[in-house]
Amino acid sequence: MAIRPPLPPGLENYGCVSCHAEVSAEWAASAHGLAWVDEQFKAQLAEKKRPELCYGCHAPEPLLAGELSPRPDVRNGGRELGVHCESCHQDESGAMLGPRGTSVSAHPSKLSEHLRAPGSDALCSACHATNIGPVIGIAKDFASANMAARGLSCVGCHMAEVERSWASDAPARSGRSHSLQTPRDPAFLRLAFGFEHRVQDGKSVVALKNQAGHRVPGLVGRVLTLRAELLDAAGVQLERQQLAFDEKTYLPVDGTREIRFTRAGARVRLSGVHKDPRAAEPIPFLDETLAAQ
């Protein structure tokens, strides 16, 4: 089950909700919506000598109201709404920006290339290329591996395509979920890894490949533990191995690791748990069995 902290306060008075109820509900339960009120964020701030250095990315002024900056300014009001709609969708004139620029009656609208993949990567990187406290600037990995040239984007992985009407006076069309998929969702975390079981020189080997566009994990305090059980044709356990990834032993972008057994087996049963700083107990995200190729 995905980790779902309480919603940010003040939603009932937030103007965007009345027309964009579905999008707002997704955003409000996301890491963006909870960026200012997250308990782990507040606990980390209490330990910082200069906590104000964190404010700009957790309650930023509109990022597209000027040149994109690697250190966004914090807004004065409504900080409890975290990275809210205006943070990514408002320009210097007050117009709302989108990937199409469709005209609506509620407000001026404009098209922005920063909200169309792969141009959106620069917008995401304004905060996610920063190393500060427990945050690892994983957008730097994405850029250094030239993921955009492969047709990949931050939005492409973290904001799933959906079909819906974005406003009360707009027709249904393809858009992006604002739930912001992250490792808090076990099913999404599973997608970070590719696995292969082969027999080499009479011994079973499981290869793990990083399928994310950045290192795994991408947060200090996050630990991913993978267990591999070698089984014979009857399902009897022959051997067991374990790997753990954290901020020091992370799996680099495009990186691979191998689990090598001392003998060959018919199958390997894989399981994985995610220790997240927000969760009281490790959360399972992997339970699969691989036949030898």
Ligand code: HEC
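Return one more block: the form predicted together with heme C, after the form predicted on its own shown previously.
Since only the chain itself is given, any partners or molecules it might have are not part of what comes next.
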């Protein structure tokens, strides 16, 4: 689900678009393409005494043209393009860094480990590991939980695998979509949790396990509310419980939280809604019934 403001202005004159049309369309509708023109970002800047401290990650100079820094420098021109292609792909010589490094007549290309999972975790973490404004540096959770050692990566969860041509006339092959998987998509958000219903000492217990690569939720202002109804074999409600996750009561990386009932039931019906600062109404993302194991 895309963030709503208009696509970045000047997109039609942007050099990469003419050859990399599909990648560009995905990126342009993503949070990265909209990072500078985002209404929420602009609204918060208006309240800052020194808004320039906020610019670097929302319209950066190419990050890989030097040492990766946790506070990228802001660029002078074309800020409306936000986290643009060169932010992630251009080196100091102007060459395009990629997962393969096959130069083409349009531009020299070089292989970079930063553009190939798991090496790309460091690139993503350059901007996603700092607490600033509404941002919680959730990439620190990813590092402290050693997610990479388990074969997980930011790209692996947030940039879906797709098979297609990557530039005009180039042969099709598999690579990664640039439309980011976002918690505003209920089906993606659902993946954050694993559930289990067991009966322990004659009482039903539901365990919620964090399956994301970091805490949930990971942004100030978001709230996930889960409701659990204990049902008997005939489907009659015996008891209800509720649990909310926000920036203070978040589910930590690798963490589990339990919902404990005072008696046993045959099933538990779980439903969940997501209150996001960008959505007018809370969005349902979960409605499942779990039998006792």
